[in-house]
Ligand SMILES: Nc1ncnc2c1ncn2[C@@H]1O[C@H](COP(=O)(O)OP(=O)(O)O[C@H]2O[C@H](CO)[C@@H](O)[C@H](O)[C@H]2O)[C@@H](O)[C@H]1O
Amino acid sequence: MRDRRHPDKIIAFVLAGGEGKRLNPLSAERCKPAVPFGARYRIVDFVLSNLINSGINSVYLLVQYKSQELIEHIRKAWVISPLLPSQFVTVVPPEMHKETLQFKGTADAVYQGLRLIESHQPDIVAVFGADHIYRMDINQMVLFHREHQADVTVAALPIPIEQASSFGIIGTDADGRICEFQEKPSAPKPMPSDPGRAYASMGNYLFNTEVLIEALREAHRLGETDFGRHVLPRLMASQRLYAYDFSTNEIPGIKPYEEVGYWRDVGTIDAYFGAHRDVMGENPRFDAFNPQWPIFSSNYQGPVARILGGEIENSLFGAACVIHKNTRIHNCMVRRETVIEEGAELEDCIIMDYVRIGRNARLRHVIIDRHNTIEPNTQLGYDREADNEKYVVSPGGIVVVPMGKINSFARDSRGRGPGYAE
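How about this chain only, in the form predicted alone?
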């Protein structure tokens, strides 16, 4: 590692253009990184928070698919310091060159930002995905990168060998040097230190700048577009590629009851729903409260939730909610400015922003996207056949109500005033 007086200069490219088809209908009107998560976050907030907490403050967010909601979130929530030119989170769309109107893959997305890399002249370029729920101190990965004199370092998650056929798998030697890439293999290569587990690629990379620039130019010449499929396997023959074991990453403030090395790909409705269960309860697997490694997000300035009565168990509430008397709310995530009217019963539900649940409605195993009104006496989650006729129902039985009209607000008191920023 360099002397503290001369630290590595690092810029980051966050790949946030994912369509997230398996998350439909939550991703029908927005890209996957913009999908709300928990009581106040968006999925993209986790990678951005990891970068900022790690002192990496020059961040380019590469967007593509239905990106406006994500762009608005970044504009409102992620202004770092306009006085310091090296501290920013800024959105970068495709360059719209004549030969392409979009990013063709992960490598092509960064290739289109080559001028940004050259203008900053960093020592290291971090290329990270925007689709996962986790905490990570990237400085520890940088230290590993330097100690091993790596040209490229890939973050690797140890997973049970029986699950490995669903992931991109990295084969390494005992020192962690990468010797093989396998895409969803039928016979995955186990970790040298643990035959019961394999290294899955997390899609997070550190590159020495000169190596990245040369590799991207060569990939463009060859028509290669993806890091995992094209660029990294080719570099393996000529450069030093290492796998960084994410399970060794230590985060300050983690409680004893939390899952070590927590990382979730919330790419399906059932995985997304399951990750919400992980942030709830007396001893959550992933505790959102950690002042030593905070998750940054919206600067929403509305008041706290107002709970007038009811039977409430193991539930989280966002700002400016109103929960009326005689309600029953068990194991639910309720986001900001939601109104739950008298007599409503909710069990195992995710209720997003600006939703009104009518009197005596009964919801079980339901996700309600933003700006919806659920009429009084509605029942969802009790008759799968009836639910399937109107809504998407996941293989795990989760009913998903898609986004409603964006000018519909549960608390109908918005006039011509400025309102509360998101």
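Here the structure is a predicted model, which means the values were calculated and not measured. Residue numbers count along the first chain shown, from 1. By rigid core we mean the largest C-alpha set that fits within 1.5 Å across both forms. Compared with the form predicted together with the ligand:
Put the two forms on the same core and the Cα of residue 188 is off by 2 Å or more between these two forms. When the rigid core is held fixed, the Cα atom of residue 162 travels 2 angstroms or more between these two forms.
Show the same protein again, this time as the form predicted together with the ligand rather than the form predicted alone.
If you are looking for partners or other molecules, they are not here, because only the chain is given.
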């Protein structure tokens, strides 16, 4: 729909079909955008909040791989209003035509949504990834797109050259017009101004509608399926492609201690764990609390956390947690409806929802996925060999306990839910 802040009619496709293999086992049962993040979010909430905060309210979420948990999250958390039919976040599964039982790639996923584009007749189509932790005012990118009379604008930022072969790498002229685009090059070119960094695509694009429709039809004719590998390099020759420098994006309400232009690809367990460090502490690099640019998530109606005692330092607790006496909890992210029993010691841990940590358990550098019960006296994170036998241990030494069997909440050995002591 048209927003008073930008005269263009814009619809968005959010690419949420990624498998996220390197996040295993967190992505074993769910796609990467559905992976929980922080004390109450899912990864997908960041891009959706950016779109809604930017007044882009017509959003199609393209799903594919293990999408049930994502669909449930969208159903519960992202209902805008039945009174405003042009404002929606709608999940779109693959169309299941006979030759396309799934989306073959990012461009193919949007190609299958061509009818949606044609029915809305927008001026601009925003195609955004769903895999990153960041805040972005997309209006500023739209303004740049218009000012440069671009056909396509790609959001971009400098990244360390050592990581550059995992990204689309861009070369531009002085005005920002893209003259080179290489998807995941084995020998990435550094930026002319900085040999230690390369200019990377964030996987977020704005397209003038006619250009996108034509490009997707052409890609389909040629059997090409991916924006980064096929569509953008081909369009570069015939259309005006510009790179929008994300470091110029200004967000209201950012605190002085926050990292300007914070953006993280949480594609591996170690990167995911590291990004959690960034949202914690007295002066977080990325402060989740910003009333001027909120990150929206579930409308959970349970009570607040109950802390009955313990030595607690630099930790965040989700709703309806119960933390018993004589616990020691340092640098931990604890999500909702989790119970930590007496005597348990946790250091540098991410404990997801519906988990019970038994008495005197000791956990260090551990991620516990949802619906798990950790037996009393368990030790994790102290003996790498023993941990390796049972669990995935990341190169950075993080032990990951995969999702447990789903129950309605973490019950103790007598079947009692949160709030009960042994």
